[in-house]
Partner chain sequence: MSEQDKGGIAGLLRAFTRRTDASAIVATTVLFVLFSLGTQNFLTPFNQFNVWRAASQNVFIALGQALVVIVGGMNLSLGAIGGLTVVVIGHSIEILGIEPWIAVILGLATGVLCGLFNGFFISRFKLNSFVVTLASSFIFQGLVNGISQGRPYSKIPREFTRLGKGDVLGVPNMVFLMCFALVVVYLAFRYSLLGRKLLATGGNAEAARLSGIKTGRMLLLANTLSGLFASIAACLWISRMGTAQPATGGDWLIVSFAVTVIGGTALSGGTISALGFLFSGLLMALLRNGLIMLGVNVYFESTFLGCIILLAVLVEWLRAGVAGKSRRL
Amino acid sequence: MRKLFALAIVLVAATVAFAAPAKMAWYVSAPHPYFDAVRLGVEAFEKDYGVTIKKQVGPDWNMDSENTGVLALAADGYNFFSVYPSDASAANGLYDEIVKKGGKVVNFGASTFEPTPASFAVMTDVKAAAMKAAEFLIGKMGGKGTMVNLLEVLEDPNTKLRKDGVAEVLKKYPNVKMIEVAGVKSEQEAAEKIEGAVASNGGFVNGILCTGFVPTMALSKFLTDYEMKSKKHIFGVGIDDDPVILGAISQGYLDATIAQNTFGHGYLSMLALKYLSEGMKPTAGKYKVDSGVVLVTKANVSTYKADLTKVTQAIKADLPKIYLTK
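Write the structure of the given chain, one chain only, in the form predicted together with the partner chain.
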């Protein structure tokens, strides 16, 4: 009996020792305006719930750096991570090690390849967003003409989804010819490719679609310069809501942009982690949390943020009811 009692004490002590307190961390690959916007959501979460989140910015977009950074935080006692996966495939290897150590990971901004050890991916449905942007652009073009689709690097799984989304919309419009340009890594490269596509088609380009942040920045500047010089308007739709992009919309050079719920990416991923740390479990089949988007045009450029806040509030209420179970 005494032996059993001693064994029970040892077991309880071991359980207490191994049940590490929840320490939450937010890890991003590198300095980027997108992450600055997401950070606002993380900071709002800290304020609302009175917790402190370790916010770590990595030096580059390499998986090696992400491995080193996240594992160093794990060694320092952090066990609940909100991470932007630098590599959708290789990040699963990192997450495996975190989960085996008793931790939890929530992706934000992009998903890792499934099956994945991550509990959730709080992200924009990039394919749906690209389809929405393409529909709007083709509508502006009157359902006919030539459009340029400028894509970012093909290694990014989101690029493939965006490419597929635009192709799907295009099937409905046989009178629209598409020129696809891919592999854009920098704004300079994007600017050169846009200029090249417009120049090589001798003024027959009616619309330009950019589904990545970097090309959209280049597009905003290109369309502004182009219209000021030539007095001709090429329809343009982009993604994200940098002040440069919003400025081009306000002045009428860019027709629209898809605003992602970056605040929600930060806030909701941390909230999901909080619920996980309290013992709740992910609901089967609810891995992806669509954070929603808003189409921003000249009409709603000053009010669209309120729409995104409504989306965040709705998902916040849904998280413990739909996405998690006790």
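Given the structure is predicted, the values throughout are model-derived calculations rather than measurements. Numbering follows the first chain given and starts at 1. For clarity, a rigid core is taken as the largest C-alpha set superposing within 1.5 Å between two forms. What changes on going to the form predicted on its own:
- If you fit the rigid core between these two forms, you'll see the Cα of residue 232 move by less than 2 angstroms.
- In a rigid-core overlay of the protein, residue 102 has its C-alpha displaced by under 2 Å between these two forms.
- With the core held fixed between these two forms, residue 125 has its Cα displaced by under 2 Å.
I have the form predicted together with the partner chain already, so could you send the form predicted on its own?
The next block holds one chain only.
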């Protein structure tokens, strides 16, 4: 009898814990155009499911700031978090505190180092995307010449993956010389470094690759001005789909960009949290949710968004079937 009574208490306690209200929060490291795009997906999720998400933007890319911000939200009762990790290693310590208290964390946009307390990482396969961009650019260059690889902030956990992906592609092209420039934090700095790289090589740069949003914005403007003045074309490939970038592609100054599924990063990470809050569990071996990319060129600049929408809808349908279990 005592055993049955004890079991009943355990079951009731488990039910009470399970029924605790889910308070969901979306936390990003610092102001950035990428996060503005992701936010649109979060807001669409709110509208579709009738829930309110606490949306908070941190002051910088420092992990101490992220610890302070997320833990303050947890102290206010938030227990389900969609987070962009400021540090791929140190964020695991923060997540561990959340999970030990019964909460859940889903990474979006970047992954923490595995093993990780995070349930999922909804993100672009950034290494594969960088490799796709590099292959396309080198193809435009005819497999030879000088290429500038302009990387964004080194603190971003995605930067090393992009750097490694480009280096892997270059192993196949011995006739391509690469000039690597890293640590770009502003559009002005990116513009200066692009101009410096071209000038230091006497103008003999055949292609420029940017795997971050800020450098791509600078590249779009640089290539437009450069070709209009010199009547010479430098092949260029970037990332993301700001109107400035798309305009440069439409006019033929920029050759391509990798469009990330930023809407999906926001929408799908929140949807995964919703399922977790309802008691579903991550499927073993299904931690990374590849949100997909589309290579945008002049040929599909007006239609690529439909392709990304199809990807989001397909993953939305797959989440409770493939990525989660009851």
